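Next up: just one chain, as structure tokens, the form predicted on its own.
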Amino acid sequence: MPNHTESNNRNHTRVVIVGAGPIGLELAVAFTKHQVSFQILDAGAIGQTISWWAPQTRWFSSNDRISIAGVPLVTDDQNKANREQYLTYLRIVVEQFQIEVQCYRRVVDIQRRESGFTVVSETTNGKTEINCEIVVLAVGGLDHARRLGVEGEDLQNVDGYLREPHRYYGRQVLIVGGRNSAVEAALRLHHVGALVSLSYRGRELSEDNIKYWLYPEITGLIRSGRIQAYFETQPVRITPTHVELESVNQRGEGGRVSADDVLTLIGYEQDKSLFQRAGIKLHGENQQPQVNEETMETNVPGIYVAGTALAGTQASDYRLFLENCHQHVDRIVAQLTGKPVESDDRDSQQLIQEAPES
């Protein structure tokens, strides 16, 4: 059923809300309590970013801290949720509130109007146009795997993902970075049976970087030779094969790596276009929006931006996540409505927001 909230012409709405992850859909639920006229859409399913992530992967945050619009998340061992508790709680939401949100709708562009905006979305039909009076970019900061930049990247063995672990069971797979979802990689494949070794650029991998409860287990598997770890060097070169290394300063140890597959997880970045084409200006090392952190709105009057979009593309010092982006919702919803919004009390953090460089 389409929330009450919306307009009964498809082609007109108040907001166009771009990203259907949990910030996204907390803003809906409180368009919807306020009745402010939306639209959501997203450029896959629902919680798309999470549903990429490898088969039972647990989150880091406590399950109150990751959950949205007031539902609690409740898990049956009382451990954190994971992949797919999280998303099965996103849905629950989604039916709770009767949020109808159109997948699969990849937002290309957002042209300004005389009296707001164009949004315009394609699907493999074709495109559409929404006319709308506000924006809300929730769309993340994790779209695209890091590349590595070398011979081979392309091949059918390397991906930027961890898949399914059991598809690796039996094979020699080489691990490319040092940080969690290395990290993690590296135990899940080891356990379900795959011949696993490490290639980081550091001399060690760092605890302070590291799940605390996966640091102790990587570390032993290393000592003991069960992981074998390519400290200080990177790959020059892949082949359906092996891999070959080279020592980042002289001290590493190079050379040839048999490996069936690679994985390249050194992390992920965010698609800067839509900001681009919308005129939103971006700043700092990490390319973020601009924004007033007191309302969300970018320098583009009417656009907002909410969720972990605000950090732009979080190469290694993540500071913001999900669960200190809860405030975001408060202070849009409040700003549309004229009405003063309760903040959420999980949020303590401040809002990334560095001086633009000049």
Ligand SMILES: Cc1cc2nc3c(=O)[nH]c(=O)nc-3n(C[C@H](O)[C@H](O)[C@H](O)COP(=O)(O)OP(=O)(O)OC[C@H]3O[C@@H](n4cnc5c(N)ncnc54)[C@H](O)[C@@H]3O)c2cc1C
The other form holds:
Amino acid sequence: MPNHTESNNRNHTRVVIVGAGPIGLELAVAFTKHQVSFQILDAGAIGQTISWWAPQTRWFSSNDRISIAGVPLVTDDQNKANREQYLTYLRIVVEQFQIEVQCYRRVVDIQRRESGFTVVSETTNGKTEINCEIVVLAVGGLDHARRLGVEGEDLQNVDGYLREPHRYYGRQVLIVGGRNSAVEAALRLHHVGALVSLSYRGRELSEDNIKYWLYPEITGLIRSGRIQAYFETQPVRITPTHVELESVNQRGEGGRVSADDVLTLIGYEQDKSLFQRAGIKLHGENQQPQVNEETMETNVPGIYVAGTALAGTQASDYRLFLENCHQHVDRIVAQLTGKPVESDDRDSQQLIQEAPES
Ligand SMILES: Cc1cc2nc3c(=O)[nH]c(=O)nc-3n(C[C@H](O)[C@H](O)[C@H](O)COP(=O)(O)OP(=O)(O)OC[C@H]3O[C@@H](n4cnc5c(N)ncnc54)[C@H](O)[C@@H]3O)c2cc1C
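The form predicted in complex with this ligand, contrasted with the form predicted on its own above:
Full complex below, order starting with the chain above.
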């Protein structure tokens, strides 16, 4: 049964949390504990962002840094959790605290009322409205795979996401990108028997941008020619059978590379539409929502931002991860309840300087 205190009215609640990723859920648990009435909606399943990672992808953060709501995240082999373990963990948290998440309900508009807001969401059955006083946007920042903007990018053999590696067995695959996602995909596909090549704009792979356990292996495979790397190149045209690469700054060696499949793993972009519709100011290169960092409230009084959504589109300089967003929850709860919350000191510990994407 749902554990929504104060109000059971579907059309009215104090707070609407948009996004049931780890931070939205952590906030939902905190509101439950503090008896703040809320509804939580997600455009997809709970943990939607993690659900589209390739099977068995591991977090680079340690388990204690990505656990939420005080619930320990334990793996049977003491390793960092993978996608499946973490999704299981999120389901356990939701069950334990009886959080009723309204899944597959995309919020498409936030309209101001005389007092508070009307949050408009869409399902396949039509639109629903919820009136509330406060909205928290915990919508993350990985909404769309970034596009190359070249001819052939919409062909069926081109994908911006790594999916089940097995499907690439025996295939010639060109991977575009040179950071964690691209390197991890290159290694996984090599290990399932794909013939992998890599096109990267950079002069070489940077040890600083790649998980420490992947870097030695990828550099060894490139050195031995088992993975062919085309550094300082970028695709200019994709066809069903090959990719045309051109050199970047006339330094790399362009040419035609045979490829049955192309994976463009060059990062992700945040969908700004909800921020824009709600009148939230965005700033800087990443178009980050502007907030008061002590309260997490935006320029629109009553609308807050929590989690990695705060970073906007993290193009190359990744600074916000789940592991350093827990304190957003504390700040919002303190603001709404007037009670200081014991701070989550995990956020002040040193971050692992690795980016999930290019
Ligand atoms: C391969 C990979 C590996 C990663 N490894 C790490 C790691 O090791 N450590 C780390 O800290 N981070 C890692 N990340 C990043 C990680 O995904 C984020 O740190 C984490 O998901 C952020 O949590 P969040 O709750 O802020 O946002 P999200 O998990 O992105 O949750 C946002 C939620 O909002 C929902 N939503 C968005 N828009 C709407 C809308 N309009 N209406 C309703 N719902 C909406 C989405 O469906 C989603 O469920 C990795 C990412 C990738 C791709």
